[in-house]
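Shown here is one chain on its own, the form predicted on its own, set out as structure tokens.
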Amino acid sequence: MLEEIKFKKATMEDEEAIYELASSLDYTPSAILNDIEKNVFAHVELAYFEGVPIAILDYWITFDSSTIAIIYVSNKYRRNNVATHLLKRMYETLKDEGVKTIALEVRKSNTPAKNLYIKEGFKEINIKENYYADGEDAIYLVKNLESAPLILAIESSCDETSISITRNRKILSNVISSQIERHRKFGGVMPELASRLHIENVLYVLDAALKEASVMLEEIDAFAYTRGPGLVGALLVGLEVAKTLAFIYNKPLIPVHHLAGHIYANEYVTDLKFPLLAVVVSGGNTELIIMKDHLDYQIVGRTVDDAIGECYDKVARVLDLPYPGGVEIDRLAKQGKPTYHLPIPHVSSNYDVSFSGLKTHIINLVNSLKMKGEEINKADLACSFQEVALKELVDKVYQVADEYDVKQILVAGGVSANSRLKEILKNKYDNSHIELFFPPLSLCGDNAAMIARNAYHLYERKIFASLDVGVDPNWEITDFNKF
């Protein structure tokens, strides 16, 4: 039946549906029409059966909170899920309002209603004594909806120390703290230095993080870290901070793969519509992944040697560019004209990619060049080899997204901030049936946020770790629930 029932929002042409339904009620029709007509905060729903009003709800929103002056069906239409229904419409509404509680009063003899109430999340508070006109008492009921857990998360996995404290999809903070000054007169990330790094820096991130949220360590419902993959030193420290906070606090113990964190890091921006292809590029992975649901990962394509990120990497420092390179080939690049001809990597997998001999190429190359005093004409070797690399990128995740047929493509991992990359996957897919989607700039590198969003699916699965629980530099992502 609640299919065919027509939802609509009300208008003051419905003034005599209004009236039949709500001639006997403790909230008077002239008040449900005066809602309508003049209270800026009120809306009101109604709801239709061939034709016959058989429902009404009325509520107000005032800043971040939600009263509900009346919801009633008809007693012939109980018993049917309308009002169920009609309160998961208006939680849709509150969500988009960013609304944090509801509240209602119930007549105390309204046994039905309270149950409804009760069943749908709401809390009896106290008891408002006569408060109807006829003397009867109501009961005051009020529901949370920020019942998401409280996820503080680390990521320690290579050079960025970050902690993150969120609550679904709101980042209350989002601490990070970058050593790419301390690593970048060494060409890239020394392990050693990286692990000492994390440790004088952690404490102080950590009570960055609480202080920007606003939240106390006893608030948190969970703590996650960076299992890995990653530098195995640099990941322990992340560890051993989630741990012990887990223990003190008795609160359950998160284990994180590094690229499912990335790969979530979209979903503070679109809801994850599945079938979709997570493209994950990085300082060290490469690899095409298919989702079928959440937490669902299917590796269909990877690179066989180098990460394109470490590429990006290695040929900027044979062009004694800045580290981290990805940044500065992607500049150099835009004032330059792909004149080199360089080879195209090919490998024998359907949708695996290939780095190392473009690579190596270009080192040769260089070095031969210099050797014989010629010139290199940097701006151009730079935009010649990041077309062929991107090519080589994007003409496996085209043949991925057809054959999988795929509603969505998400990118992820330091390199999809990359503005080449997006300009060549936007021009094919904007006016697309497929939808494209970035993190924002601010989440494409290691970040913790990333992190606690990827940990609030497994916390709704339990996915928990037992504290003697360690770290993983090659962890495989299919495996992100064995520890």
Contents of the next structure:
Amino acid sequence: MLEEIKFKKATMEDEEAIYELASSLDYTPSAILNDIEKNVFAHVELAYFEGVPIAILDYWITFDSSTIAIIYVSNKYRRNNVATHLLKRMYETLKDEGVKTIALEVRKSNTPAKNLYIKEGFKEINIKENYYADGEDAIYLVKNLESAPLILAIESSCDETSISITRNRKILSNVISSQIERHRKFGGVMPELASRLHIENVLYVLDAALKEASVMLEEIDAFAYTRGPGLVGALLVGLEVAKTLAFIYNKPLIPVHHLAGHIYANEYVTDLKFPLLAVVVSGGNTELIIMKDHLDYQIVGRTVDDAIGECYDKVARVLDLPYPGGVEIDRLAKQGKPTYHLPIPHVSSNYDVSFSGLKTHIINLVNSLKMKGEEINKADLACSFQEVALKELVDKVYQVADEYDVKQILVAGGVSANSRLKEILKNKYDNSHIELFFPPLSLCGDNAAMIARNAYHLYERKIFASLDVGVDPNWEITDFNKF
Amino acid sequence: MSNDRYGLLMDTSNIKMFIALCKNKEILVSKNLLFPRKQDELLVPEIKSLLLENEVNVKDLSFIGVGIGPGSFTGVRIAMAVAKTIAFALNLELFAIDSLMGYSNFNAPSIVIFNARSGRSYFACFDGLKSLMNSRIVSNEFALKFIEDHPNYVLRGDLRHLGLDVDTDVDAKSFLNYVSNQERVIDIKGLKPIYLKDL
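Switching conditions: you have the form predicted on its own, so give me the form predicted together with the partner chain.
Following is the full complex, with the preceding chain placed first.
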């Protein structure tokens, strides 16, 4: 049943639900609505079952401690772990905020509630006599929370220098210095230039990330960096900075797989539900990955040649579109029609995909049209290309999602920003039993917040490296804990 | 707190990893280690053990001296990333020197050369603090001719690509002397390597 309950942060749109639930509470609806609308310390969570509000949690955060004002589940829905789940959601938020203790009062006669809190790790501190209006005593309970680590992550695998500081799911800063402009004149990323810009920019980015987060290096609990895959010279800059900081402050050093980072960017918008299918699509990678648990990656399909993003960039280049080409093709395709007949790549009966045949066909087509002096309708060609390339990908996504009976599909990597891919997948999965997620646009490209998110899970499992660790430009995600 | 000034010196511009620890004007310990292609992995752990062995905490350092190239592009960036990060994080004084200068002998006129590939050499010539020829890239023929014309100069650096059996270590005392005569780097964040090769 818990599966079908929808949990959400309350907004003023939930006014009706508040009135309905408040009838069974010691609180007036207006007090709760005030918490939702005006009280910056208050957090209100609701649970709905088939459109009916069934539970509420109202808690306050003041600096590093929290108080539960209301936790209530309708009679009919008790013993379904609804309260436990509400508390779990609260713990995550408290971790984001660096809260260390939670306190609450419960009526002495309310044994089921008291038992729930004891099970949740609350300790009885004292009895507050005559606490309630009707004269009943209150039991005062407190739980200490292990606060989530403050993680500083560095991403330098390609053409963005990024440093992020996070606590659990809260991004305190995520500074990205993009080199795109500098690489444009080369029509793509030039590795040595990328390395040079990383070493020139990295401390500016670090300084900005610390200032924006109002954090000092001494406060950081762990230093994470992208170990691969990526450009070796570029990766090395991030490695040395992370290593040096881990050494100076004697804190864990966490190597993170770049693609795992892209997948975990989605964890800023949703809890992961397993099994899930991660569709990793970027300029360097195209992989279909099944995850049955956190940090459990199984590659079920991948490109046998070019990455899809790489194919986009090369087609853009032959059409004389500026770098990065993926964005341009996406934009241009909207103005075109799929009038060009292009070959549909066929790899095999498994879940691998191929893009190089399609790319070669387009390059040859464009060159021969140019030679004949015929006009090329760029918009139509971009549209035709995009339709075929994405069909190649999404057909495999559909098959894998079915075979593994996944609960979620997470799209990850730079190409997750592609509007047509989003549209196709939304058409297929909106209103289905499979949840579809894209990272927020700001986290689609390379960024360090995603590296920090994956590092959080590695931190929990104490997957740390010694100071003699290196980088690996060809690191496989399944080897995420081998370095 | 004592008034001793501890300093850490490093250079990874060439195939060797040079690290040294100094106290005031004295070199306490120095190492020239040969780790082909492993400098990225081993520089920080080597610094850590160097400090440990000498019972100096990284937070007790007052300054860092680093060779910033020319040399292997990747190698130059490794020492620079480490040096810049320590100096930035701990607010230390940072001194940057030309890596060819770092390999020079402070007490004798020196010709310093590294392999720049494709028939060329990184080349410079120093006499103490005087730079007789600034760092530059020259053809190997020029380098050989210059050496022939200046028999009284000591040869420093790595000259094996010229068919000469010279492959010197960094002389820590000379390195420290050069470092001591530099202005400190004011803009630590903005410090850039010397590549001598444009893209």
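Just so it is clear, the structure is predicted and the values come from calculations on it, not from any experiment. We call the rigid core the largest set of C-alpha positions that still match within 1.5 Å between the two forms. Residue numbers count along the first chain shown, from 1.
Participant: So with the core overlaid, does the Cα of K9 end up 2 Å or more away between these two forms?
Facilitator: Indeed, K9 is displaced by 2 Å or more.
Participant: For S466, is the C-alpha shift between these two forms 2 Å or more after core superposition?
Facilitator: After core superposition, the C-alpha of S466 moves less than 2 Å between these two forms.
Participant: Could you tell me whether the Cα atom of A133 shifts by at least 2 Å between these two forms after core superposition?
Facilitator: Yes; that C-alpha moves by at least 2 Å between these two forms.
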